[in-house]
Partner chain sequence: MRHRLGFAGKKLIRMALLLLGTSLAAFLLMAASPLDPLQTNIGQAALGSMTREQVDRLEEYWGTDTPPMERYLGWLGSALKGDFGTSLLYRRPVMEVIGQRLGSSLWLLLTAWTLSGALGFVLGLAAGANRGRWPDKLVRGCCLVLSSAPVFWLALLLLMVFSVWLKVLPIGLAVPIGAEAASVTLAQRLRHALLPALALSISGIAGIALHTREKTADEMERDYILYARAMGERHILLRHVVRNVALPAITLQFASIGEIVGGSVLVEQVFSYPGLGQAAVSAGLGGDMPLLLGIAVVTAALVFGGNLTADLLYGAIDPRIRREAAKR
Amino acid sequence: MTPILTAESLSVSFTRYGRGLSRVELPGIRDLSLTADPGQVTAVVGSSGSGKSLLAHAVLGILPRNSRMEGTLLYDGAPLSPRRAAALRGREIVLVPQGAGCLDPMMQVGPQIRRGRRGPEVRTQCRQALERYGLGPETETLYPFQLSGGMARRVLIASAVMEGPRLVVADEPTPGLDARAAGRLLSHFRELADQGAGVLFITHDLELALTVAHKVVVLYAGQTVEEVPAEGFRTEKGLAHPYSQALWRAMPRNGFQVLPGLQPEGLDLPEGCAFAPRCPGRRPECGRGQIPYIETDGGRARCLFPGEVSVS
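Would you share the structure of the sequence above as one chain, the form predicted together with the partner chain?
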């Protein structure tokens, strides 16, 4: 089966003007590789600053003007050029954003989710999409400030599924929701996947991601450090990269141990493995050259000694 989305060695950097006329290239994403299959929820997990949202923006082709993208991005097996992305977004590739702040405060819900398209069939589509998520036709005449947090998310999903998307990018769709509402929201994503769409679920909440994801991609400092089936997170042993293992140990049910240190940002990247300074199993080789993204059992990991480091 062709993956619906493939990223290979994707990098996104920004040009900023430094002192005087010097230009500084700020890396946002450095080396990101992942695949998302149709019918599956692929969770992209990382702390803030790891480049999660940039990935979403790159897929949708809405990176800011001063950015530069390199590497390969394939949608349904063919390169996803900015022009192709522009033609597909809103129809085949859709975004489910964070919350009500993403709705125009001065526009009613109905016209907003119809996105400027008119006609009786669009109206029916719109009503059906709202109905699917338990929202009555009266929702169409509400303004965003009249929606509750949960309603706003459902409106955003309804807006996304209106035209039967093939790739749903959900960028941190849960903050501000209580556990039950978040669970309900995630079940909607799972349902979309079951109907054949690929879902890219971007979040910082590993625990939540594991409740719906088929596959987990872990980001650290703009790199993918591990891609693993969700079952890999059942035990620490199922994980190959020490950062994923650290994330596993940081989950409440696994001991709540937090790894000391901070994720490097922007230009402060160390040579060799970005995680090496915090890695408990660091060896001299880790501080040199490029670390390859190698195949592991059922996934991939960016580590010279996958699965070897395990501290307890």
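Given the form predicted together with the partner chain, state the structure of the form predicted alone.
Chain alone follows, minus partners and molecules.
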């Protein structure tokens, strides 16, 4: 089966001007790799600044002009250039953003979902999309300020699926929702996957992601450090990278044990493994050269000693 989305050695940097005419390249994503398959929810997890939303912007082709992207990005096996992404965006590739701020506050919900199109067929399609997510036809006449947080997110999903997308990019769609509302929202993503779409679920909430994900991709300092089936997070031993193990131990059900230290960013990235300064099992060779992304049991990990180091 061909992945619906493939990123291999993807890097995104930004040009910043310093004093005079000097320019500095700031890394955002470095050597990021992942795959997302049709019919599956792929959760992308990591702390703030790890590159999660930047990945979404690269996939959607909405990076700013001062950015530079290198590496391979494929959609359905073919290169996903910014021009191709623009042609597919809103139809085959859709975004479910973080909140209702993406809705036009001066326009009713119905016209926003229909995107200016008119006619009985489009209106029927709009109402079916709303009904699919538990929203009545009266929702069409509401303005965004009249929606609750949960309703607004369901409106965003309804708008996204109007065209029957093949890839859904959900960028932090659950902040501010209680556990019950978040659970209902994620069940909609799982439903889309069950119907054949690939879902890229970007979140900082690992515990929530594990309720719906088929696979988990862990980012750290702009890199993929592990790609593993969701079942791997059932126990610490199912994980190969020490940062993934640290995330597992930080989950409330596993004792909420927080690893000391901070994630490096920008020009402060160390040589070798970005996680090495915080890794209890670091060795001299971890601070030298590029760390390969190698196959492990059931997944891949960017570690010289996968499975040999435990943060406990």
